[in-house]
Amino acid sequence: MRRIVLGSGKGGVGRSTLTANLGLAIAKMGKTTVVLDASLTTPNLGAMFKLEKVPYTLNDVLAGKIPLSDVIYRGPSGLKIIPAGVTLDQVKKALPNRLPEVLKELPIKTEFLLIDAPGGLRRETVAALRAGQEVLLITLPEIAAASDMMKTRLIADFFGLKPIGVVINRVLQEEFELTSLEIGHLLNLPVLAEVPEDVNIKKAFNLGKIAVDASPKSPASKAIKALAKKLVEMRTRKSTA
(Lines of atoms letter the chains of each structure in order from A and count residues from 1; the text may use other names and numbers.)
(Lines give C-alpha, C1' and ligand atoms only; values in the text may rest on other atoms or scores of the structure.)
(Ligands and ions follow the chains in the order given, each with its own letter.)
Protein backbone atom coordinates (compact mmCIF):
# COMPACT_ATOMS: atom_id res chain seq x y z
CA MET A 1 0.00 0.00 0.00
CA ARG A 2 1.20 3.50 -0.84
CA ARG A 3 0.33 6.02 1.86
CA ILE A 4 0.56 9.43 0.20
CA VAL A 5 0.01 12.62 2.18
CA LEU A 6 -1.24 15.59 0.17
CA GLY A 7 0.25 18.54 1.99
CA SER A 8 0.35 22.29 1.62
CA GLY A 9 1.77 25.11 3.66
CA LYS A 10 -1.54 26.96 3.87
CA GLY A 11 -5.23 26.51 3.31
CA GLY A 12 -7.10 27.67 0.24
CA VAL A 13 -4.89 25.98 -2.35
CA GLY A 14 -7.55 23.45 -3.38
CA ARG A 15 -5.89 20.51 -1.64
CA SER A 16 -9.10 18.73 -0.58
CA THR A 17 -10.66 19.13 -4.03
CA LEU A 18 -7.51 17.73 -5.57
CA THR A 19 -7.49 14.80 -3.11
CA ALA A 20 -11.08 13.90 -4.01
CA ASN A 21 -10.51 14.14 -7.75
CA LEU A 22 -7.15 12.40 -7.71
CA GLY A 23 -8.48 9.58 -5.55
CA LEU A 24 -11.42 9.03 -7.89
CA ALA A 25 -9.16 9.18 -10.96
CA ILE A 26 -6.92 6.46 -9.49
CA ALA A 27 -9.95 4.34 -8.53
CA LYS A 28 -11.24 4.63 -12.09
CA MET A 29 -7.97 3.05 -13.21
CA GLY A 30 -8.93 -0.08 -11.28
CA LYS A 31 -6.76 0.56 -8.23
CA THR A 32 -8.16 0.00 -4.74
CA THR A 33 -8.09 3.52 -3.36
CA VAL A 34 -9.02 5.20 -0.07
CA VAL A 35 -9.13 8.95 0.57
CA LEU A 36 -8.94 10.09 4.19
CA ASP A 37 -9.74 13.53 5.61
CA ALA A 38 -7.12 14.25 8.26
CA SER A 39 -8.28 17.86 8.59
CA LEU A 40 -10.15 17.19 11.82
CA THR A 41 -11.05 20.81 12.57
CA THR A 42 -11.90 21.99 9.05
CA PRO A 43 -13.02 18.88 7.10
CA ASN A 44 -14.14 19.07 3.48
CA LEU A 45 -13.94 15.62 1.89
CA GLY A 46 -17.18 14.37 3.40
CA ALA A 47 -19.16 17.23 1.87
CA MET A 48 -17.67 16.53 -1.53
CA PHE A 49 -19.08 13.00 -1.42
CA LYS A 50 -22.37 13.91 0.32
CA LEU A 51 -21.27 12.30 3.59
CA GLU A 52 -21.94 15.21 5.93
CA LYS A 53 -24.69 13.32 7.78
CA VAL A 54 -23.05 9.92 8.25
CA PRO A 55 -23.44 8.55 11.81
CA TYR A 56 -19.72 8.04 12.46
CA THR A 57 -16.49 9.64 11.24
CA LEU A 58 -12.74 9.39 11.73
CA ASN A 59 -13.13 11.56 14.83
CA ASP A 60 -15.07 8.76 16.55
CA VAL A 61 -12.31 6.31 15.69
CA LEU A 62 -9.63 8.64 17.05
CA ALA A 63 -11.68 9.02 20.21
CA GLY A 64 -11.48 5.25 20.70
CA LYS A 65 -15.22 4.69 20.33
CA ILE A 66 -15.41 2.50 17.20
CA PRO A 67 -13.12 0.60 14.79
CA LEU A 68 -11.88 2.14 11.56
CA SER A 69 -13.97 -0.28 9.50
CA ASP A 70 -17.13 1.51 10.68
CA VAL A 71 -16.19 4.80 8.99
CA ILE A 72 -15.10 3.58 5.56
CA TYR A 73 -17.81 4.67 3.15
CA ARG A 74 -18.21 3.66 -0.48
CA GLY A 75 -18.03 6.32 -3.17
CA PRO A 76 -18.19 6.31 -6.99
CA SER A 77 -16.18 3.76 -8.98
CA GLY A 78 -15.38 1.79 -5.83
CA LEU A 79 -13.50 4.64 -4.16
CA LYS A 80 -13.53 4.43 -0.35
CA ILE A 81 -13.85 7.58 1.76
CA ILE A 82 -12.97 8.13 5.42
CA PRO A 83 -14.55 11.49 6.35
CA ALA A 84 -13.84 13.64 9.40
CA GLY A 85 -16.52 15.03 11.70
CA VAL A 86 -18.06 18.46 11.25
CA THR A 87 -19.53 19.17 14.69
CA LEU A 88 -17.75 20.86 17.57
CA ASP A 89 -18.28 17.80 19.76
CA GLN A 90 -16.66 15.55 17.15
CA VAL A 91 -13.70 17.91 16.88
CA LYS A 92 -13.15 18.10 20.63
CA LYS A 93 -13.12 14.35 21.28
CA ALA A 94 -10.71 13.32 18.50
CA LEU A 95 -7.09 12.51 19.41
CA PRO A 96 -5.03 13.29 16.27
CA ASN A 97 -1.88 11.56 17.55
CA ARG A 98 -3.69 8.20 17.28
CA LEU A 99 -3.94 8.43 13.48
CA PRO A 100 -0.76 6.46 12.58
CA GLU A 101 -1.81 3.66 14.93
CA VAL A 102 -5.42 3.64 13.71
CA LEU A 103 -4.42 3.30 10.05
CA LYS A 104 -2.89 -0.08 10.83
CA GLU A 105 -6.50 -1.27 11.14
CA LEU A 106 -7.38 -0.74 7.47
CA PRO A 107 -9.41 -3.92 6.89
CA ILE A 108 -9.36 -3.86 3.11
CA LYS A 109 -6.68 -4.47 0.55
CA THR A 110 -5.65 -0.94 -0.32
CA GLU A 111 -3.24 0.00 -3.09
CA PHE A 112 -3.44 3.77 -2.58
CA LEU A 113 -4.28 5.69 0.58
CA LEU A 114 -4.44 9.44 -0.02
CA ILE A 115 -4.35 11.50 3.17
CA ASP A 116 -5.67 15.05 2.96
CA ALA A 117 -3.48 16.88 5.50
CA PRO A 118 -4.59 20.29 6.79
CA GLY A 119 -2.48 23.35 6.10
CA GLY A 120 -0.37 25.03 8.73
CA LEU A 121 1.44 23.37 11.62
CA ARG A 122 -1.47 22.09 13.68
CA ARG A 123 -1.52 18.84 15.67
CA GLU A 124 -3.56 17.10 13.00
CA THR A 125 -1.07 18.24 10.34
CA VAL A 126 1.78 16.57 12.20
CA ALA A 127 -0.34 13.46 12.79
CA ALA A 128 -1.19 13.22 9.08
CA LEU A 129 2.46 13.49 8.09
CA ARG A 130 3.46 10.88 10.66
CA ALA A 131 0.85 8.53 9.17
CA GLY A 132 2.24 8.73 5.64
CA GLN A 133 5.13 7.26 3.70
CA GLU A 134 5.26 9.76 0.83
CA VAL A 135 4.26 13.38 0.44
CA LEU A 136 2.82 15.17 -2.59
CA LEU A 137 3.08 18.92 -2.12
CA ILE A 138 0.31 21.21 -3.38
CA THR A 139 0.80 24.91 -4.02
CA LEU A 140 -0.61 27.86 -5.89
CA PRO A 141 1.68 29.56 -8.45
CA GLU A 142 2.54 32.34 -6.02
CA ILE A 143 5.49 33.07 -3.77
CA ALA A 144 3.55 33.10 -0.47
CA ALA A 145 2.01 29.65 -1.02
CA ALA A 146 5.28 28.15 -2.29
CA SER A 147 7.24 29.59 0.64
CA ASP A 148 4.74 28.24 3.16
CA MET A 149 4.91 24.85 1.48
CA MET A 150 8.64 24.70 2.19
CA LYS A 151 7.80 24.47 5.90
CA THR A 152 5.57 21.47 5.26
CA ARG A 153 8.35 19.82 3.30
CA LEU A 154 10.80 20.35 6.17
CA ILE A 155 8.41 18.64 8.60
CA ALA A 156 7.82 15.82 6.12
CA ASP A 157 11.58 15.36 5.79
CA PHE A 158 11.88 15.27 9.59
CA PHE A 159 9.39 12.37 9.73
CA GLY A 160 11.13 10.54 6.91
CA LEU A 161 8.49 10.91 4.21
CA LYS A 162 9.66 10.52 0.64
CA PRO A 163 8.81 13.64 -1.42
CA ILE A 164 7.16 12.61 -4.69
CA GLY A 165 6.96 16.04 -6.25
CA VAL A 166 4.85 19.17 -6.55
CA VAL A 167 1.42 19.91 -8.00
CA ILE A 168 0.76 23.53 -8.96
CA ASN A 169 -2.96 24.06 -8.60
CA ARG A 170 -5.41 26.67 -9.93
CA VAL A 171 -3.06 27.98 -12.59
CA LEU A 172 -4.29 31.01 -14.53
CA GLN A 173 -1.38 31.29 -16.98
CA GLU A 174 -0.84 34.93 -16.00
CA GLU A 175 2.50 36.72 -16.20
CA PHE A 176 2.56 37.46 -12.47
CA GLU A 177 2.43 33.76 -11.55
CA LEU A 178 5.49 31.70 -10.68
CA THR A 179 6.45 29.22 -13.38
CA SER A 180 6.91 25.48 -12.93
CA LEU A 181 10.64 25.96 -13.38
CA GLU A 182 10.77 28.56 -10.59
CA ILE A 183 8.72 26.48 -8.16
CA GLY A 184 10.64 23.31 -8.94
CA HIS A 185 13.91 25.14 -8.34
CA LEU A 186 12.64 26.69 -5.10
CA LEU A 187 11.68 23.30 -3.65
CA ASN A 188 14.27 21.21 -5.47
CA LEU A 189 11.50 18.83 -6.54
CA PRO A 190 9.93 17.87 -9.87
CA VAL A 191 6.64 19.50 -10.81
CA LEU A 192 4.36 16.57 -11.66
CA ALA A 193 1.32 18.54 -12.78
CA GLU A 194 -0.10 21.98 -13.43
CA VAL A 195 -3.83 21.97 -12.79
CA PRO A 196 -5.56 24.98 -14.39
CA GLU A 197 -8.24 27.08 -12.72
CA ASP A 198 -11.42 25.51 -14.02
CA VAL A 199 -15.03 26.53 -13.39
CA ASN A 200 -16.07 22.89 -13.90
CA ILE A 201 -14.51 22.02 -10.54
CA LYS A 202 -16.89 24.40 -8.73
CA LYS A 203 -19.84 23.40 -10.90
CA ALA A 204 -19.32 19.74 -10.02
CA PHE A 205 -19.01 20.50 -6.31
CA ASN A 206 -22.23 22.54 -6.32
CA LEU A 207 -23.99 19.59 -7.94
CA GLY A 208 -22.60 17.19 -5.32
CA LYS A 209 -20.30 15.52 -7.84
CA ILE A 210 -16.59 15.13 -8.50
CA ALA A 211 -15.22 16.86 -11.61
CA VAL A 212 -13.26 13.91 -13.05
CA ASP A 213 -16.58 12.05 -13.05
CA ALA A 214 -18.96 14.88 -13.99
CA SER A 215 -16.68 16.71 -16.47
CA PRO A 216 -13.96 14.24 -17.50
CA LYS A 217 -12.90 16.31 -20.52
CA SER A 218 -12.52 19.61 -18.70
CA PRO A 219 -8.98 21.07 -18.50
CA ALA A 220 -8.56 20.41 -14.76
CA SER A 221 -9.92 16.87 -15.03
CA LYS A 222 -7.48 16.05 -17.83
CA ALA A 223 -4.55 17.35 -15.78
CA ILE A 224 -5.62 15.39 -12.69
CA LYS A 225 -6.11 12.18 -14.67
CA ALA A 226 -2.63 12.60 -16.15
CA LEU A 227 -1.26 13.01 -12.61
CA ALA A 228 -3.10 9.87 -11.49
CA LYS A 229 -1.52 7.95 -14.35
CA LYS A 230 1.94 9.16 -13.31
CA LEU A 231 1.41 8.00 -9.72
CA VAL A 232 0.15 4.59 -10.82
CA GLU A 233 3.04 4.17 -13.24
CA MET A 234 5.51 5.03 -10.47
CA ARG A 235 4.12 2.11 -8.48
CA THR A 236 4.19 -0.19 -11.50
CA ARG A 237 7.84 0.59 -12.19
CA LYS A 238 8.68 0.03 -8.52
CA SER A 239 6.77 -3.27 -8.47
CA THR A 240 8.49 -4.61 -11.58
CA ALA A 241 11.97 -3.42 -10.61
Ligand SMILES: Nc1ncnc2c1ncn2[C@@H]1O[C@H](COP(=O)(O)OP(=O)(O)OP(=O)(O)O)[C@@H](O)[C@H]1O
The other form holds:
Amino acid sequence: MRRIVLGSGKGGVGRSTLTANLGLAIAKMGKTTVVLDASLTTPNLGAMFKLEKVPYTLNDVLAGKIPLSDVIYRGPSGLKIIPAGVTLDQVKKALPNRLPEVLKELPIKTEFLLIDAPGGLRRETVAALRAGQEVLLITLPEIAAASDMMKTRLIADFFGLKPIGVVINRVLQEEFELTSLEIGHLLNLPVLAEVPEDVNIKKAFNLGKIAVDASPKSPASKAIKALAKKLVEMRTRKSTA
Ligand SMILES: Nc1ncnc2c1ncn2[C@@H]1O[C@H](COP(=O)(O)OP(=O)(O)OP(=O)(O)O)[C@@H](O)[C@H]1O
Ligand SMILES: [Mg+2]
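Could you output the structure for the form predicted in complex with this ligand, given that the previous block was the form predicted alone?
Full complex below, order starting with the chain above.
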Protein backbone atom coordinates (compact mmCIF):
# COMPACT_ATOMS: atom_id res chain seq x y z
CA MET A 1 0.00 0.00 0.00
CA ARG A 2 1.21 3.52 -0.78
CA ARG A 3 0.49 5.93 2.05
CA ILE A 4 0.65 9.43 0.58
CA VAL A 5 0.24 12.50 2.77
CA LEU A 6 -1.10 15.62 1.06
CA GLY A 7 0.57 18.41 2.97
CA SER A 8 0.59 22.12 2.38
CA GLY A 9 1.94 24.36 5.11
CA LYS A 10 -0.63 27.03 4.57
CA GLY A 11 -4.34 26.26 4.93
CA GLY A 12 -6.92 27.00 2.28
CA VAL A 13 -4.72 26.08 -0.70
CA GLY A 14 -7.13 23.38 -1.92
CA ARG A 15 -5.68 20.35 -0.15
CA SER A 16 -9.03 18.73 0.68
CA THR A 17 -10.36 19.44 -2.81
CA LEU A 18 -7.27 17.80 -4.28
CA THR A 19 -7.45 14.82 -1.90
CA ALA A 20 -11.08 14.17 -2.90
CA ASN A 21 -10.53 14.61 -6.64
CA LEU A 22 -7.21 12.77 -6.79
CA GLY A 23 -8.58 9.90 -4.70
CA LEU A 24 -11.55 9.59 -6.99
CA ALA A 25 -9.38 9.78 -10.11
CA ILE A 26 -7.13 6.98 -8.80
CA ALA A 27 -10.17 4.88 -7.82
CA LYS A 28 -11.55 5.35 -11.34
CA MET A 29 -8.29 3.84 -12.63
CA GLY A 30 -9.29 0.64 -10.82
CA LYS A 31 -7.04 1.05 -7.79
CA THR A 32 -8.37 0.28 -4.31
CA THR A 33 -8.18 3.74 -2.78
CA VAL A 34 -8.94 5.25 0.61
CA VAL A 35 -8.99 8.99 1.39
CA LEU A 36 -8.66 9.97 5.04
CA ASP A 37 -9.37 13.29 6.72
CA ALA A 38 -6.60 13.96 9.24
CA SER A 39 -7.74 17.57 9.74
CA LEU A 40 -9.27 16.56 13.04
CA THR A 41 -10.14 20.05 14.25
CA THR A 42 -11.32 21.52 10.93
CA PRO A 43 -12.48 18.54 8.86
CA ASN A 44 -14.18 18.98 5.50
CA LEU A 45 -13.36 15.93 3.40
CA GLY A 46 -16.45 14.09 4.69
CA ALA A 47 -18.72 16.97 3.64
CA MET A 48 -17.33 16.75 0.10
CA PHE A 49 -18.82 13.25 -0.05
CA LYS A 50 -22.00 14.18 1.85
CA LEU A 51 -20.84 12.22 4.93
CA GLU A 52 -21.15 15.03 7.48
CA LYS A 53 -24.01 13.29 9.30
CA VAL A 54 -22.56 9.78 9.66
CA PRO A 55 -22.85 8.26 13.17
CA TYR A 56 -19.14 7.46 13.64
CA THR A 57 -15.93 9.04 12.41
CA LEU A 58 -12.16 8.71 12.68
CA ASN A 59 -12.38 10.65 15.95
CA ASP A 60 -14.26 7.74 17.58
CA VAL A 61 -11.58 5.34 16.37
CA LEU A 62 -8.82 7.59 17.75
CA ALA A 63 -10.71 7.74 21.04
CA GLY A 64 -10.47 3.92 21.19
CA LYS A 65 -14.24 3.44 20.98
CA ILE A 66 -14.64 1.48 17.75
CA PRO A 67 -12.53 -0.29 15.09
CA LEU A 68 -11.38 1.51 11.94
CA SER A 69 -13.56 -0.73 9.77
CA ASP A 70 -16.66 0.98 11.24
CA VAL A 71 -15.73 4.35 9.74
CA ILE A 72 -14.68 3.33 6.22
CA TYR A 73 -17.55 4.68 4.11
CA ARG A 74 -18.27 3.94 0.45
CA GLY A 75 -18.01 6.77 -2.06
CA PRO A 76 -18.35 6.96 -5.86
CA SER A 77 -16.45 4.53 -8.12
CA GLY A 78 -15.50 2.27 -5.19
CA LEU A 79 -13.55 5.03 -3.42
CA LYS A 80 -13.49 4.60 0.38
CA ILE A 81 -13.68 7.61 2.68
CA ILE A 82 -12.65 7.96 6.32
CA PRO A 83 -14.19 11.22 7.54
CA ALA A 84 -13.31 13.10 10.73
CA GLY A 85 -15.86 14.33 13.26
CA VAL A 86 -17.24 17.83 13.02
CA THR A 87 -18.68 18.39 16.51
CA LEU A 88 -16.63 19.94 19.31
CA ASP A 89 -17.22 16.87 21.45
CA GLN A 90 -15.79 14.60 18.74
CA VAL A 91 -12.78 16.89 18.34
CA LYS A 92 -11.99 16.84 22.06
CA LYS A 93 -12.00 13.08 22.52
CA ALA A 94 -9.74 12.10 19.60
CA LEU A 95 -6.10 11.22 20.31
CA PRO A 96 -4.25 12.15 17.10
CA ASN A 97 -1.09 10.28 18.13
CA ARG A 98 -2.93 6.99 17.65
CA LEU A 99 -3.32 7.55 13.90
CA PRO A 100 -0.29 5.51 12.69
CA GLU A 101 -1.34 2.62 14.93
CA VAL A 102 -5.02 2.54 13.90
CA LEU A 103 -4.11 2.64 10.20
CA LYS A 104 -2.64 -0.84 10.59
CA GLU A 105 -6.31 -1.96 10.57
CA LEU A 106 -6.82 -0.85 6.95
CA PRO A 107 -7.84 -3.68 4.59
CA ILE A 108 -4.75 -5.41 3.19
CA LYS A 109 -5.95 -4.97 -0.41
CA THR A 110 -5.77 -1.16 -0.12
CA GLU A 111 -3.42 0.13 -2.82
CA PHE A 112 -3.54 3.88 -2.18
CA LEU A 113 -4.16 5.78 1.04
CA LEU A 114 -4.35 9.55 0.63
CA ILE A 115 -4.13 11.50 3.89
CA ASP A 116 -5.44 15.07 3.97
CA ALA A 117 -3.05 16.59 6.51
CA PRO A 118 -3.90 19.91 8.14
CA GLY A 119 -1.62 22.89 7.69
CA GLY A 120 0.64 24.32 10.37
CA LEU A 121 2.46 22.45 13.08
CA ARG A 122 -0.37 21.04 15.14
CA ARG A 123 -0.39 17.63 16.87
CA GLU A 124 -2.71 16.34 14.14
CA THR A 125 -0.31 17.54 11.43
CA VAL A 126 2.55 15.62 13.01
CA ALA A 127 0.32 12.55 13.47
CA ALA A 128 -0.68 12.68 9.79
CA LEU A 129 2.94 12.90 8.67
CA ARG A 130 3.96 10.04 10.95
CA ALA A 131 1.21 7.92 9.40
CA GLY A 132 2.51 8.37 5.84
CA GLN A 133 5.41 7.13 3.72
CA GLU A 134 5.39 9.72 0.95
CA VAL A 135 4.40 13.35 0.87
CA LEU A 136 2.85 15.34 -1.96
CA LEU A 137 3.18 19.08 -1.32
CA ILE A 138 0.45 21.48 -2.39
CA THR A 139 0.87 25.21 -2.80
CA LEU A 140 -0.60 28.21 -4.52
CA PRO A 141 1.67 30.01 -6.99
CA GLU A 142 2.59 32.65 -4.42
CA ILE A 143 5.49 33.23 -2.06
CA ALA A 144 3.61 32.97 1.28
CA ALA A 145 2.14 29.55 0.49
CA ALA A 146 5.37 28.28 -1.07
CA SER A 147 7.53 29.29 1.91
CA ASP A 148 5.12 27.66 4.38
CA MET A 149 5.20 24.56 2.24
CA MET A 150 8.98 24.47 2.65
CA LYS A 151 8.50 24.19 6.43
CA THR A 152 6.15 21.25 5.94
CA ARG A 153 8.74 19.64 3.72
CA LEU A 154 11.36 19.98 6.47
CA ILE A 155 9.03 18.35 9.00
CA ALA A 156 8.23 15.58 6.52
CA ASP A 157 11.99 15.04 6.02
CA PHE A 158 12.41 14.84 9.79
CA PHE A 159 9.86 12.01 9.95
CA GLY A 160 11.53 10.20 7.06
CA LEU A 161 8.81 10.68 4.44
CA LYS A 162 9.78 10.56 0.81
CA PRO A 163 8.84 13.84 -0.92
CA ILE A 164 7.42 12.84 -4.29
CA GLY A 165 6.71 16.26 -5.73
CA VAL A 166 4.74 19.47 -5.72
CA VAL A 167 1.26 20.37 -6.97
CA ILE A 168 0.63 24.01 -7.76
CA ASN A 169 -3.06 24.76 -7.39
CA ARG A 170 -5.29 27.57 -8.66
CA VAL A 171 -2.89 28.65 -11.38
CA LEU A 172 -4.07 31.66 -13.38
CA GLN A 173 -1.09 31.85 -15.76
CA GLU A 174 -0.54 35.47 -14.72
CA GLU A 175 2.82 37.21 -14.77
CA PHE A 176 2.76 38.01 -11.05
CA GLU A 177 2.56 34.34 -10.05
CA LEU A 178 5.52 32.20 -9.06
CA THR A 179 6.35 29.91 -11.96
CA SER A 180 6.53 26.16 -11.86
CA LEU A 181 10.29 26.43 -12.44
CA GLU A 182 10.72 28.77 -9.45
CA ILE A 183 8.68 26.56 -7.13
CA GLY A 184 10.45 23.41 -8.32
CA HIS A 185 13.85 25.07 -7.64
CA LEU A 186 12.76 26.38 -4.26
CA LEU A 187 11.98 22.87 -3.06
CA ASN A 188 14.36 20.98 -5.27
CA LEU A 189 11.45 18.75 -6.23
CA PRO A 190 9.60 18.01 -9.47
CA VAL A 191 6.34 19.86 -10.07
CA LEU A 192 3.97 16.98 -10.84
CA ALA A 193 0.94 19.09 -11.72
CA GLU A 194 -0.28 22.63 -12.22
CA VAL A 195 -4.00 22.68 -11.51
CA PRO A 196 -5.66 25.74 -13.04
CA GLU A 197 -8.10 28.03 -11.27
CA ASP A 198 -11.37 26.48 -12.42
CA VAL A 199 -14.91 27.44 -11.53
CA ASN A 200 -16.01 23.82 -12.10
CA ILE A 201 -14.31 22.84 -8.81
CA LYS A 202 -16.68 25.06 -6.82
CA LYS A 203 -19.66 24.33 -9.06
CA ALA A 204 -19.28 20.60 -8.40
CA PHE A 205 -18.79 21.16 -4.68
CA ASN A 206 -21.93 23.28 -4.41
CA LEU A 207 -23.88 20.49 -6.12
CA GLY A 208 -22.50 17.94 -3.63
CA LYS A 209 -20.33 16.40 -6.33
CA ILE A 210 -16.64 15.96 -7.11
CA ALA A 211 -15.29 17.73 -10.20
CA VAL A 212 -13.53 14.72 -11.77
CA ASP A 213 -16.97 13.05 -11.76
CA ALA A 214 -19.22 16.04 -12.45
CA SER A 215 -17.06 17.75 -15.09
CA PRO A 216 -14.35 15.30 -16.15
CA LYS A 217 -13.32 17.44 -19.13
CA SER A 218 -12.86 20.67 -17.18
CA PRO A 219 -9.28 22.04 -17.06
CA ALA A 220 -8.77 21.26 -13.35
CA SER A 221 -10.18 17.72 -13.69
CA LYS A 222 -7.87 17.03 -16.64
CA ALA A 223 -4.82 18.19 -14.65
CA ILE A 224 -5.83 16.08 -11.63
CA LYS A 225 -6.46 12.99 -13.77
CA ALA A 226 -3.01 13.41 -15.36
CA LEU A 227 -1.52 13.65 -11.85
CA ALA A 228 -3.37 10.46 -10.82
CA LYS A 229 -1.87 8.68 -13.81
CA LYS A 230 1.63 9.85 -12.87
CA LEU A 231 1.23 8.61 -9.30
CA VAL A 232 -0.10 5.23 -10.41
CA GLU A 233 2.66 4.80 -12.98
CA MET A 234 5.30 5.77 -10.44
CA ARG A 235 4.19 2.74 -8.47
CA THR A 236 4.26 0.41 -11.47
CA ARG A 237 7.84 1.39 -12.23
CA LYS A 238 8.84 0.84 -8.61
CA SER A 239 7.23 -2.57 -8.32
CA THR A 240 8.64 -3.86 -11.61
CA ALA A 241 12.15 -2.55 -10.85
N1 LIG B 1 -8.33 24.58 -8.74
C2 LIG B 1 -9.26 25.29 -8.10
N3 LIG B 1 -9.99 26.24 -8.76
C4 LIG B 1 -10.91 26.97 -8.13
N5 LIG B 1 -11.21 26.86 -6.81
C6 LIG B 1 -10.52 25.96 -6.10
C7 LIG B 1 -9.52 25.12 -6.69
N8 LIG B 1 -9.01 24.31 -5.72
C9 LIG B 1 -9.67 24.62 -4.60
N10 LIG B 1 -10.56 25.60 -4.80
C11 LIG B 1 -11.44 26.23 -3.79
O12 LIG B 1 -10.59 26.75 -2.76
C13 LIG B 1 -11.24 26.70 -1.51
C14 LIG B 1 -10.33 26.01 -0.50
O15 LIG B 1 -10.22 24.65 -0.87
P16 LIG B 1 -10.05 23.49 0.22
O17 LIG B 1 -11.10 23.57 1.25
O18 LIG B 1 -9.89 22.22 -0.54
O19 LIG B 1 -8.65 23.94 0.86
P20 LIG B 1 -7.86 23.32 2.10
O21 LIG B 1 -6.42 23.53 1.77
O22 LIG B 1 -8.31 21.94 2.36
O23 LIG B 1 -8.32 24.29 3.28
P24 LIG B 1 -8.21 24.07 4.87
O25 LIG B 1 -6.79 24.37 5.21
O26 LIG B 1 -9.18 25.08 5.41
O27 LIG B 1 -8.59 22.65 5.16
C28 LIG B 1 -12.58 25.99 -1.74
O29 LIG B 1 -13.58 26.96 -1.87
C30 LIG B 1 -12.37 25.26 -3.08
O31 LIG B 1 -13.57 25.10 -3.79
MG1 LIG C 1 -9.21 21.12 4.06
